[in-house]
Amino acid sequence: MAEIELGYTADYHVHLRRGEMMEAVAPAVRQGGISIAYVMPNLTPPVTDIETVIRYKKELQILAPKTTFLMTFYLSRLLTPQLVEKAAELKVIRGIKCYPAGVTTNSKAGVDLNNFTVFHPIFRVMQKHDLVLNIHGEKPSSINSKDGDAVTVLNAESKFLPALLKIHQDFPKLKIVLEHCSTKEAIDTIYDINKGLLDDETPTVCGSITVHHLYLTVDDWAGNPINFCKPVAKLPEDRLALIGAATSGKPFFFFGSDSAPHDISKKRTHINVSAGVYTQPYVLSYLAELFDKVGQLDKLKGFVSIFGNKFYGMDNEEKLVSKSKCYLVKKSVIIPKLVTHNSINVAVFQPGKTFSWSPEWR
């Protein structure tokens, strides 16, 4: 096979910053052969208001006029019912990301993992509109736990699965995302939750699935902070699971890369080494070639293009700002160790090694 037509390819989630950082990795969207990115909110404020999410759009789109840009409000008592439906009526956002406080980069303005009952009024008026509920669906650190019950990186994610099941349970036609899977215990909810989906239908809570997670385990970011984000990777039979779900052909799996792009100075700190995995120039060279390796290059479009684009309401190619179609052809990319920027020095996944597909637009 000497190429492959992948068609309107879709990222479902993608931080994209602001400033140089932003001049930076707006255009490796479509360097990266893609065509629709899903923007995320945690900004320094985050955006929680229309204007906001207006003015930052329009940004993007000048750095990248032929990228697809939706965006996303961040779950705040900021956020108000009123505000959503207009936001939805106007058509600014496709969705909201929940981050739990203090998990991750810029989560600090997040929810309370024991009170979702507060946003419950919004909740439903994005049932009404169709809108998705972005979930970092991780609780935070609790180690000093008495009764055993501890969370820590390794298992935050699936000490969280059981709010994922009440809001579902509360709300069984709100869209929901558990974003960046990293455990088979996730894999397995979200397995079990569509059980009974008939061919036909468009489930209602997926997973999205980066390709660091395909990638790494946790002996690859121990030690190694250009490996290390949130949620870390986890253990071997952790992965296995991912790339199973990955290449399944199930609707309710799809590619968001949680591409997170900081400077090398905040990488190389003993403190506080900031959380993220920069894989946005190249994802989809880097999926080719793990999706080959595997002997399932032929469900790559699915988890690309199709699967991501039907339950947004993306696969409707008048809703996008180019209509020219990502090809992977069969030539060689090597991953340089960082991509510069004026003052901005980013460190990019896998640098120095050899990929085999590269994209094309056609």
Given for the second form:
Number of protein chains: 2
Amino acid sequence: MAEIELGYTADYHVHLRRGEMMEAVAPAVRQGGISIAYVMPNLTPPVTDIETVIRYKKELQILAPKTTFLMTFYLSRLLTPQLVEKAAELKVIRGIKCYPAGVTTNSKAGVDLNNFTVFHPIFRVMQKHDLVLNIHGEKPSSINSKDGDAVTVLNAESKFLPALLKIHQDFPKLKIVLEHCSTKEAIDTIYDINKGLLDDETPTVCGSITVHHLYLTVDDWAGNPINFCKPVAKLPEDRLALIGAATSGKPFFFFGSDSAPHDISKKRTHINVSAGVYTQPYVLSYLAELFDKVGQLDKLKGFVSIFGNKFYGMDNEEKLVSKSKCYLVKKSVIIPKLVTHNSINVAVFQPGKTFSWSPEWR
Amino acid sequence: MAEIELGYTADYHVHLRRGEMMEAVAPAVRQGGISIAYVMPNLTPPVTDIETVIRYKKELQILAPKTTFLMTFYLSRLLTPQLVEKAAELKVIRGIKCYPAGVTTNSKAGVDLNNFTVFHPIFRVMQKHDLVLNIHGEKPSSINSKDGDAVTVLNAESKFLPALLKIHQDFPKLKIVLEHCSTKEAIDTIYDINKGLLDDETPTVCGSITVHHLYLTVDDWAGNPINFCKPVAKLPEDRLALIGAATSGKPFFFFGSDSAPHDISKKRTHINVSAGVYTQPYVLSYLAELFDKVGQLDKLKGFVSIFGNKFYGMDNEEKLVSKSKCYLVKKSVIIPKLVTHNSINVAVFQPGKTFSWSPEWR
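Got the form predicted alone; any chance of the form predicted in complex with a further copy of the same chain too?
Okay, now the whole complex, with that chain kicking things off.
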């Protein structure tokens, strides 16, 4: 195959920041071969009001006029059911992101997992308006827990899964995405929930998968802050389960890069490295290389265009700001050591390596 | 207790480097409260001949005239049984360090675990001359192994343990130390080997334990290159097993800091961080704090002075270059952010934290 039509590609988990960093990375969405970007709300302060989310989207649209941006709120005590209802009616947000407090970049304002019921009124509104709940599914680390039930970066996701099942049980029609699945247990849980799903049915609970988790295991971030992210990449068997899911052709697994740019100074430090892997400018090249390598290139379109768009109700050309489609072509690209924009320098995933496929817009 | 007499303290695993770094760190052995230092041979090139080891010891002795240095060879194909025999007779080395190729700093010249028998003639000479075999007990990572038996930084030590048992079986009288034990499995294996050891018997196979592995778990090095070392710190239950062993009063567990200085530039990097935690200048303060916290301060002298010295035959004042003894006194110390010496800057373990005990020489 010399080229592959991917249609309206979507990345259902991107970090585009604010200010200079936003200027540097917002155009990279299209560069990476992505038409629709689902934008995370973990700014400082987090996005929790209608005015901010409208202004933020406007800024992004100016920087990347051909990218369709879908916006989100940050789940916190600052939200009210009334506010969420209004935002849904105005169609300024497509979903709400839930961060357990303290698990990743700018998650201090996040939710206390022991006190989830406080958000039930909001979940009710979300269910009613078909808003998506995007969950960063990790329990905060608790190394010194006396009951021998310690939570570490390695089992934080597995330990969270009962909470996911509980929300789904309490709100069976609420659309939920377990973001950036990183373990076999998470994949198995999403399969379990979707057991018996009919072919023409849209799933209610999905798992999104990044591209870097398809590449990395614990050895890759041990001693390589460039590959350090939350959730951390796990064991080889977890990676195999993720590859299996991404290439399964199942509609409940789709792409969300969690591409998370940090200035290089936040990565080149011996204490408190910022969590996040920046993949945006080359996401499709990374994905195509991997799908190709495992002989599943024909499954890429489902993973990166069809399933996510259907779940989010974006399988409708009318909703897009640009109708040009993404094609993968056999054209190699060498990843630069750093991406530079004004005073911003960002280390990009797989620096110096060569990838065989590149996106083109037609 | 306001003070504790520790006698002739020993650190049976130190990295003192060469050149400017050596000048910076050799005096820190005594500063940290250590009388006897067992010096690792992983220089570039590794220490594999008599002339080098004599010269190296002389250089160290000039920098730290009151520290007793015990020297080692680096196990590699460059050694011959004849050379080892001569070094033993001249008493210029006390042991030989075995690094599996590719597992840590300067281990390229190390041994191929699949071809261990090539060293049997050397082991025979070592056994005859009571030289100690110091083993970095990790299998090299092998993520893509087809048989599902992947080796990662997390199970590399556990996967090595059968090789340890095999060497002990083949050379039952060869003194062996499994260096820097980092897992419950390693601790259990050392216990198993020493089952039935009589009270007045000296063990043949011991485990050394660092101070940083008593403090750290995986969460501490995830995103903190200052705490990244090989073997990596593992899970909370592993840490508890290490604390249990260090404070057990068993003669087959003793102290070896694996203090490993790197210039800060090797730690402040987003790719290929150097493995190693620098603890030397404050080792006893770190150890005392931890033993105190778990109510086992009375077990510290065995761990840091008695057991290692007996195993290495250093329980004899005549072998020491200084007869002054180490005392722990209640005097708090704040760890600096960096240790600086000429153009060298080294990040030291637990920067900015306060510890309650300090060493004194009398």
